[in-house]
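Next up: just one chain, as structure tokens, the form predicted alone.
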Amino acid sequence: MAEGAEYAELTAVEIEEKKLRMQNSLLASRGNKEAGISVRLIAAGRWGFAAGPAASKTAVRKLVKAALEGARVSPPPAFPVGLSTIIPAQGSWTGPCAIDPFAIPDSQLADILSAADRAMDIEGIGQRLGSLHFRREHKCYVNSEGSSNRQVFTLSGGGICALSFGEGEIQQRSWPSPGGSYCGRGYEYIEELALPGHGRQVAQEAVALTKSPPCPQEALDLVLTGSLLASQVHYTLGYRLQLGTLGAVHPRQAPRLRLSSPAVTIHADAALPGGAGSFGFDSEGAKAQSFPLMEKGRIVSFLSGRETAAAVGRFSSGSMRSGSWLNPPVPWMTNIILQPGTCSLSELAGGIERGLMLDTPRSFGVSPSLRGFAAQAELGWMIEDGVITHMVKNPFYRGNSKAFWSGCDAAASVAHQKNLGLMDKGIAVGHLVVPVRIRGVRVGESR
């Protein structure tokens, strides 16, 4: 241990990564590969933390002194840091990888963002983009208490985007999301992406969406499906349950507080195969675990680390995760799973008078305390008397989390469920999700 320091923990990380970009034919790539050390260390009761691109146990030392040091200069804190307690855990874990993305030549790479390229190039269409994202990551942990591991994670994720320039307005369409989706797996989750055979849908959509007629304002039920969804679940959901954010619901509340109608219930879970946000050790050495979050519009448990764990008397969720080997790490989403219900897609469709179904979020927000949101949709779909009818253009809809989430009455089935992963602060997150229906919401065109 080092000295002076109560706990002590050193993480050695080894990234390769390599990105593709490409815009309107034009092709952009570039490589990249670092290493680096961090040591996070609880001294005096505090917490200190420092990191740099060590290579020898010279530079480990000066580390481990420039931690110690962060912990003696920081505030005391109201109260000493308290860690829960943990089985100390030894192990190994590789992410699932059946190509390996790094083994595949940069030109069949280019060939992939060619042929959407050329798919989306319709008239109509003044900007294509296309890209790629692969990184491997190797990581060693050990620990004062005993726990040590080494992981091997595959991180692979792609997207198009295709934007028509109308008259005064821009309209875009993407596939699967406008900032492409990711998966804890290689380059087959590349050729299911399928990036081609999207790119001349995703263009006449764009296209078509100049000439649509306005998002109309007034009060509608909702069909949220695919990619929006996700980011409906990850910011107005899933933050509220990381124990330590900022709006966070503190857990003496949720025996009082429903965040949605009966008919939501999510889970967390690290060992999902080939999620985006899976692993074998969080940042703490804990093992990936599973386990419901919200059962049935209430919450049953958070997402946690063992500092904000131990505050509250609850053990560690294993889920603290950081977006970089240069920043401590923090409790966060590792795979947020949606739950299915029992409808089909028309069925959800076909309940609803009037109302709108919408994919892929153009831009999403939330307040600072959590509890409001902001969403825009690239496409909204009107349903009347439960038939799809026509397209309609900047929709935009707004409102308060738990409200919204309170009028959800129905998801559909597990045959309409996709696994769908972004990037947020670095981190990846893992988002396996269904259709739903939301009732009685405030839209209208965005301005």
Given for the second form:
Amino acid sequence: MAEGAEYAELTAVEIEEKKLRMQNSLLASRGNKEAGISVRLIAAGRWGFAAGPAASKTAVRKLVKAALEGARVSPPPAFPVGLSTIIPAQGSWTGPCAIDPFAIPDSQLADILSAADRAMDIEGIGQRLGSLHFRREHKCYVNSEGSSNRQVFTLSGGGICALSFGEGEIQQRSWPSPGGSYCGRGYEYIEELALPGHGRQVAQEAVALTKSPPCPQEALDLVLTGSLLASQVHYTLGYRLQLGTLGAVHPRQAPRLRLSSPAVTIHADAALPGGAGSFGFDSEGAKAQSFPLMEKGRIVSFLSGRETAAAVGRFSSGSMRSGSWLNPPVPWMTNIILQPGTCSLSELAGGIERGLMLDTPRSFGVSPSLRGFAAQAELGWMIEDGVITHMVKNPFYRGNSKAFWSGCDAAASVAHQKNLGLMDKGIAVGHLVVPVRIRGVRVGESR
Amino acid sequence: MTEKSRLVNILDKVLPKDIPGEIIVLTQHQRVSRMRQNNLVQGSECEKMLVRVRVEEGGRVGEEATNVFSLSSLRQTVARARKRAETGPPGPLILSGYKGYREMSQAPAATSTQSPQAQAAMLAPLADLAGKANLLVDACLSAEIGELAIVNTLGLAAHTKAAFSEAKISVASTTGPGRGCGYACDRNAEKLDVIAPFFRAAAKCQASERPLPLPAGEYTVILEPAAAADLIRVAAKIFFDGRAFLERRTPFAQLGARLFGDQLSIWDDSLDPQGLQMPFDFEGVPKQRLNLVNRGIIQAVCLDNETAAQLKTVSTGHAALPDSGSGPIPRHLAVEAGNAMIDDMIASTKRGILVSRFHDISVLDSCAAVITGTTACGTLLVEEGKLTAALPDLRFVQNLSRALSNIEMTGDETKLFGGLWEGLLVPALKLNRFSFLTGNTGQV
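Next up, the form predicted together with the partner chain in place of the form predicted alone?
Up next: the whole complex, starting with the chain shown before.
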């Protein structure tokens, strides 16, 4: 494939996409078709990578030449790239898709957004947004060690958002999350999201927020739910377990390091049926794997690829992913599953004297070291003596990730489990979450 | 036949003749070399292409895109756009009818031919320097060239090229938590200086060992040009986006409002030879200087054809990059320089904070102009006119309008930051009463 290379892999993709967006009853839609090939190889101990849109033999040769040139530069590397061993795998995989979204007429998709738009159209709402996004990717992979596969991915996503303009402020409510939630399935996921059915409540809450009192400034117990919890897991646990990510935990620290209380156990499962981050084979041809990342607060494994695993004497966890065929893959989250506990939602709240129930991120940021974070929820519900009393606006909390998760003392049962998928740097990641209770978090209003 | 006419001629062949339409092509060829922990670990090259077709058919607008640039693929994309118009938004598709653009050749041959070997040679001294100083350097050196061509059924045929190269350098201590960053960019990769940003990063790294905690509160901040540019980029989205203005998501209802201090004047000028030039926007509207803020008072917002039509005026030439999801925002901002050097800013500060960069800035409420983020790449305490200690990365929550109303000093020279189709010219800024939350290490 690439003469003179110590290792080489070639990936060819064809992508079809359609996006529909409705803003205040006005629909916009757009389609996209693209195709491309990438070549990634090791030559003279160094990575070379090249990608381009064409698919002819000549174009592939040109890409191989460019990748070889990129790798073979002087001086020779002090530490040549090493890859952990994997058993070459061949096969094919097709993600589940009960109803093909590309077979659904745009007019039918527009009807869903129109219905949600009408449901959100109440007094006090200044802007109504709805979106649907479908993506199908055909991917062929072959490497110089004998691995080869063909995969077909179908990704469906959607969401709605209502904005209410108050006195010098904007309040927003979204369902199921700002920017929508994704699943590795077909149009059936959009039906399950029931966007029109959530429209009225979303709009009413956005209006109510403009009249709500601000979030109190004190240390409170929190119940985190829905897409806010998915973001909390994603940015404050998942990132730290991706080998190679700046700020991730180093495996040599892992045996001693707790990232949370014993109430938190998380798994990675790339084979989860319908997960936004599911696949049959990762971007290095490794088979999809399911494994624990953190058991009772202790790190037991990492998200890795062949190079990052080899650097710490491990095997690849099959977690190499890329947001686009134009970029080399990196170790990334697949589907992250927060293990359910045994509580009902009312039991979680019932154990709180004074606290907040928070849902849906309005903003979520992490520090450069990944150790600290800050989040603002779209809305908070005050909990007093175990009972939800009233809505508060602009709830903002921040802290050290480890200290925050160390305050987790309970998780809700599987009956409360939600499957939410979010796009981060173009990579879809699935999050199966149940609400959790976190003790003693410093919260306040963000203004 | 020149390359310009080749691209445009192909587009002309597939442009529909019976309905209004527009085709835009963006190409990008990028070569990147990465150094990790003093080792050159990867050389990569990629070619991107985006073709966007917009048509008006049956009174509705259809839009389709592809990355396959062949006559058959382009014709199929046009056909798909016509079909998509059935469920698209109501027209009209507002097209630009301008012709006769200034030619702007800003793609020096050096960038288009820079080889992986040349990039490796440019980065090699960093490993030596870092090794001798007991430091670890990560670097990303990127050189790219691009073409933009637009044709439409009103007769527009526009074409330009761009070149851009940048070096992002991060230096880490081998013995402690110290980190520092450096940045440089230029239109010509050959002229890119990677050594100076390395030394800046190394100095920040060495100065930021053993960070001290800092109580929450309001502090005077001295923003190096890179940090000031980080804030100005966010300001572009909050204050100058014409679509946000139309939708009442801006912190002001009327132009002419005082939003910032007297010391602040901002304009957008993509024809400034000091910056990264672009003769027309992504709808083919010719660029011209647009004064956005004059002595603290907002003068204008950026408009594309659609937002301009809604305001019953003409586009300011700020149509967004296709597929960016953004509204019309300025991409060639310049902040008026003052007369202070950073040393003057430090010397005149009794107690304050020197900020090298900001990280992960997000908007909490665009209407209230409230933003949050952290400092990064070296945050230093200033006491009695001197840099005295390292600080951890600090989290801030700040009203941006208020922050830019409290400018005490402005740097005497602007630095260039940008990308292939954007460029910012921003000086250092000294701001009073910038609001930080507690900054113990990790508690950001």
